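Take a look at this one chain, the form predicted alone, written out in structure tokens.
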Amino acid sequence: MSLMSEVGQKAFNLGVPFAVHLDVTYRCNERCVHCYLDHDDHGEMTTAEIKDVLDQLAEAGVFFLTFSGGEVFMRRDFFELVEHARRLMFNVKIKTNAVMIHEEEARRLRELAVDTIQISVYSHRPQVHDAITKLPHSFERTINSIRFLREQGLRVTIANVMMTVNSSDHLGVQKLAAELGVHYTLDPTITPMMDGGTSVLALRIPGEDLPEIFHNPALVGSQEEFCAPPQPPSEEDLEGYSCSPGHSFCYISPYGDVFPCVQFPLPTGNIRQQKFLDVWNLSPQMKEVRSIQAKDLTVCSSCSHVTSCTRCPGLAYVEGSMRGPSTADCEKSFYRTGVPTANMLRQGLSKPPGRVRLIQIRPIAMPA
């Protein structure tokens, strides 16, 4: 294990915020086909306001700094917010679309010592990625912007969001990546819209279509490993944890409003009305998030997959607990080993249904 491994799983056993993601704005010049956001400004939090949970996230001892959106670039005082959290030590990651990064927002990225810029790429082929941003001629500004931050040196990765639209595309994505000499990530995961809405799931890919990734060695490394068949979890499994939102990685909105993740949409605090801090340990929805271990899951603490699958409990929690399964995860586990769930099998299922079924979803609770 890697000394950061080391210290990251230390901050998990003591409950303490190693990692923040931030979106700073929910604005964007993209209107992204699958996005999960509502991009108007309902009053997101001034300079003087980030600053001040910037100061407040360091105190609390968070390494791992990740700005978001929204389009991160949409603000102005964006660098200043930056040049902030570099004073204060953080390891920053910025996640993009890129379109508005030229030769001077790439120099000052690397004189601000940015350790990641993360930019999403849908498709190898221009109108395509045109199509899912809706935004004309976005494919070519970002591929110049990923070609202005490599000659300044800096660690770029390209994220691939895989759905309907796109989906024969991932290999030409990934080749353009090498071609670019940039890192390279393919997600097939579509999220439900923070207000509960469903509607972008049907943009969701079809779950027999996952073997061709989850078999694809130049995706995921090792298939021997990777597509195993699950093993039985032992008493120390069941005594583990889901992942890591509440233990040490939280998400804050542009509203200052607090979640264990980006795809766990519990409010559990606003930092415009308490310290993060206070949040962070006094929240009884944290504390209940962290409470959480694998034996505690209704259906899952009884699967054959408990420990290997990608379980999140954000999803599940969107479809009605937090501590059941979710059905996008029980697919992949499905796919990628050819082994059923227990969701499944509870359901009197040898395989997912054919088609992506819009899940049901209760309404989110936001606040105001």
Second form
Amino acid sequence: MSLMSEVGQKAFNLGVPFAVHLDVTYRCNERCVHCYLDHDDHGEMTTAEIKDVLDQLAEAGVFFLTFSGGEVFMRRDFFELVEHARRLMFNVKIKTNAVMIHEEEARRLRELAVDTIQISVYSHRPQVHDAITKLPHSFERTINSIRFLREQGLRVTIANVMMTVNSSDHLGVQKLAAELGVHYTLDPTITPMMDGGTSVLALRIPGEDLPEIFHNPALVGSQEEFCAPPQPPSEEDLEGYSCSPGHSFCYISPYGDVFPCVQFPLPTGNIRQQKFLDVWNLSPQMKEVRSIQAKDLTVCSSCSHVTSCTRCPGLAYVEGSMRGPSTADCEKSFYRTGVPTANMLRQGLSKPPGRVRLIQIRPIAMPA
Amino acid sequence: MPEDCIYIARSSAIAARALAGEMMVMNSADSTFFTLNEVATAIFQAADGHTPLREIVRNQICEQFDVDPEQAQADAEQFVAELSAHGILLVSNQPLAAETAR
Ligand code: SF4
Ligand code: SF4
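Same protein, the form predicted in complex with its partner chain this time rather than the form predicted alone?
Below is the whole assembly, all chains and molecules, this chain first.
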């Protein structure tokens, strides 16, 4: 185990909020087709409020701080917030579409010793990327910004959200990332909207297309390891917890609402009304999330995939129960290994039920 | 460099936080990650750029941890050299401006 994982595990065991994801705005200059946010400003925290939150997070022991949005640079005070965070010695990561980063901004980010800048790139083909973001020339601007950041020696990761409309472009984006000298991550997860709307889920890669991705060594590394059949869970596995939300991680919205995770819209408190540590330590919802062990999961506890599955309790919560299965992860487990999941077996299915069907989808004009 | 004149300051490029008595330190430039034990944490926290290392060892380390002053000084110098090689501490024989990220 690396020193970093050891420390992360220690924070998890002690219940210290080691990492926090803070969205500073939901406003955005792009209108991505898969985005789950309402972009209007319904009363974002002020500069002073966010600085106070940062003070509280430092006090609570937070080490990794991710600033995200919306588009973080839509806030005119964004650099003031990063400056404050760095003065408090957080390890700062930023998620952005980068279209507002020019040479000057790149230089500032380097001076502030920001750890990593994660940038969304949907395709290596400008017309496809721009059709997804609905911002003309966004591809060109984003790629130029990546070059400015690299010139400053900053660490950049391209995050490639994969959906139906760009499903054939991942290899192109991976090649582009290599040319630019940046890291590449692929994410086939489309998140339901914050208000619970599921229309964007229609953009999810259909399960039947997942084997092609999961059996591509360029994307998953060792296929043998990645696609290995699940091992039956041990007693110890069943005593285990799922991911870090509520244990060593949480998410804070631009309005001060605290949630277990970005993808887990269970309200646990608001830091405009309570101290952060009171929400973290005392919120009944946070305590409930923290208490769930694998053996408590209604369907998954009897599933052979339970130890290797990426079951997201947040997506499960959106589907009806944070202790239940998450359909998207069931699909992934099945198509990764070919072994039926407990969720399928209890429904008598030979393959996953398929994606949540389209309720309403914003039209997207995709170039040929 | 005469040892009485060593001044140390934390670099502005690092992230740091205490976790259960240990200090976690990471240099964003190369992602090197360290955890410091209690004694090292005390030196790190006292690295204000204007207190000589010998004074930090005498006031913070010998008093709090009941250790032999010569041994403590030698250990502290080795520790400071290691962290400065990783860009975590800045070392000079002149007082340094305590760096904070600008
Ligand atoms: S699995 Fe879901 S709830 Fe857990 S960290 Fe990932 S996104 Fe968040
Ligand atoms: S495959 Fe489905 S049923 Fe099995 S653990 Fe994962 S989410 Fe639960």
